[in-house]
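To begin, one chain is listed below as structure tokens, in the form predicted on its own.
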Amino acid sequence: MTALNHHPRNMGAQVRSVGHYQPARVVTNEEISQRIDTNDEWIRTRVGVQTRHLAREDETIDEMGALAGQDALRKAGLTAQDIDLVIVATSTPETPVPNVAASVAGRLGISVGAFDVNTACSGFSYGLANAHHAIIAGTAQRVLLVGAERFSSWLDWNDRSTAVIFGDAAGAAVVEASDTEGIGPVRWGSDGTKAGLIRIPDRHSSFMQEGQSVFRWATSEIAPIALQACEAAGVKPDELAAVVPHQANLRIIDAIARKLGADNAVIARDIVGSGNTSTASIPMALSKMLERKEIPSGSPVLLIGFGAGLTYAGQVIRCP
């Protein structure tokens, strides 16, 4: 039998750059409290959010994703022609067809493979694993990975348990082949028996979640996964320069950081000014940390996503 040709494999992959985009409109807790029965103190105490950005009526997922992608490309000193695969993580597309990745690629003038990943708030970490695997297999040399969400169009703005939490945004990363490994093994999984805890039941419904149950799950189950990701990468928690968890809730973030024991790490708390932006939260928080020069280049950073499904994924990367 004649053997099939195969792609040459790459030694490793690395995150070269990270970018982000947020809509211009900033909504404060005071503005939210004028619409529903809540107040600034309750929101800050329960969730940790002070402000969030909301998209314009005509501002779409693919538009925000493309702007974040442009930011990541600019920071990497690359153009659209340097990309040979586009992955978009999102759980709030306006329509299921066409996929968002193809639309983002089209806006950027990229004509390459493009597909979506939907594992909700863990989507960026799942997407990063897929980008990593594609590069290691030789399928791609340089991947544009985007996390984009427009949760404002899927919320019941009369439900104070959900309306106060979310914001709209996009984050992006350029992932490329490297002579040395800059992305640790992913540790991921799911518990579909709890899938009903976070849901949009049908196309006519709004986002719903069982907040207390999700809080208990996240604060008890995610830190051990984060520790497994560190162990898989051969990095001790006290060696981490930063921890960037999904920005779900400030109390969850602090609980994970405390249990992880990453005493020397900067902890991302972008939720305070941005709200929960789901798949965009990890790359956007990391992008802002890098812009503030809070993390030395080449240092180990833990990324850990978790959310609906229930799904989770984490990996350690070398800081761009």
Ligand code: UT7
The other form holds:
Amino acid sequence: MTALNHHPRNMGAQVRSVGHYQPARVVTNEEISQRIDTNDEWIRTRVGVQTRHLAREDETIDEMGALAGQDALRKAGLTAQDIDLVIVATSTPETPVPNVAASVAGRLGISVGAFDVNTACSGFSYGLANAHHAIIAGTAQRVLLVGAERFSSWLDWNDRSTAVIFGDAAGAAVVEASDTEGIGPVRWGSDGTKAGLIRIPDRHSSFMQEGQSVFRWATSEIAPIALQACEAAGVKPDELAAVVPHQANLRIIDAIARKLGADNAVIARDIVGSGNTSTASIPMALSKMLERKEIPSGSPVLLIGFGAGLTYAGQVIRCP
Ligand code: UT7
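Next up, can you give the form predicted together with the ligand of this protein, since the form predicted on its own came first?
And the full complex, kicking off with our chain again.
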């Protein structure tokens, strides 16, 4: 058999910078309580959300994604011309065709490879693994990875069990080749037998979930996966400087952190001000933690995403 040429491979990859974008409109629990039968105390204690940002009617996923991408590029001191692959994780595109990543690349003025990943709330972690693997294989040197979500357009605003949970946002990371490994092995998986627990049943329907079942799954199954990701990277939980779980519910975040035993880590709690922003939640929470200088550069940070599918993915990264 003829051996074919392959790209020169890279030793490793690293997250160079992280950015985010949130729509300007802030919606409080009180505002929601005026429209549906809920209240601030229930939302704070059961979900952990105090405010969320919602997109304008005309604000699209690719627009939010490009703005988050520009923030990540600015923080890295780079321009879009330095990027050779764009990956967008989203589960709420306006339409299934065309993909969002090509539109984001177009908005940034580049015509590089561009594809979407849809694993809902675990999308950023899946996208990061794809970016990592593309760089290791040598097919990309510097990837712009975006997680963008606009759940507000898929919610039934009269359904109190879902309307109070979500926010709109985009997060982004610049992932680039590195001589030393800055991204640990991904631990990922799925359980399609539970696909019905979180879904949008058809194009005319709104988002639905069986909240209690998802809650039980997330609080029992995700911490062991997070531990596996730590082991795979060779990092003990008490060595983590930060843990950034998908911002689904403050009680889930706290349960994962407790079970993990990450006693010295800062735990991301961006859900309080932003709501559950699905695939945007991990990069946005990390971006804000870095802006607040809460995590020393170079220290190990655990990212762990989980959600519809059911899907999950986690990896330890070296903090930018
Ligand atoms: O990001 C994607 C992955 N998704 C998740 O991780 C979601 C996981 N699940 C959850 O976060 C929680 O299950 C929810 C936040 C969705 C719900 O919290 P819960 O503690 O499981 O509440 P519940 O569904 O068991 O409802 C408890 C009570 C019910 O009333 P009764 O039957 O006990 O009288 C609900 O009708 O709370 C009621 N309720 C509300 N009350 C005030 C439900 N929603 C509301 C609301 N305001 N918004």
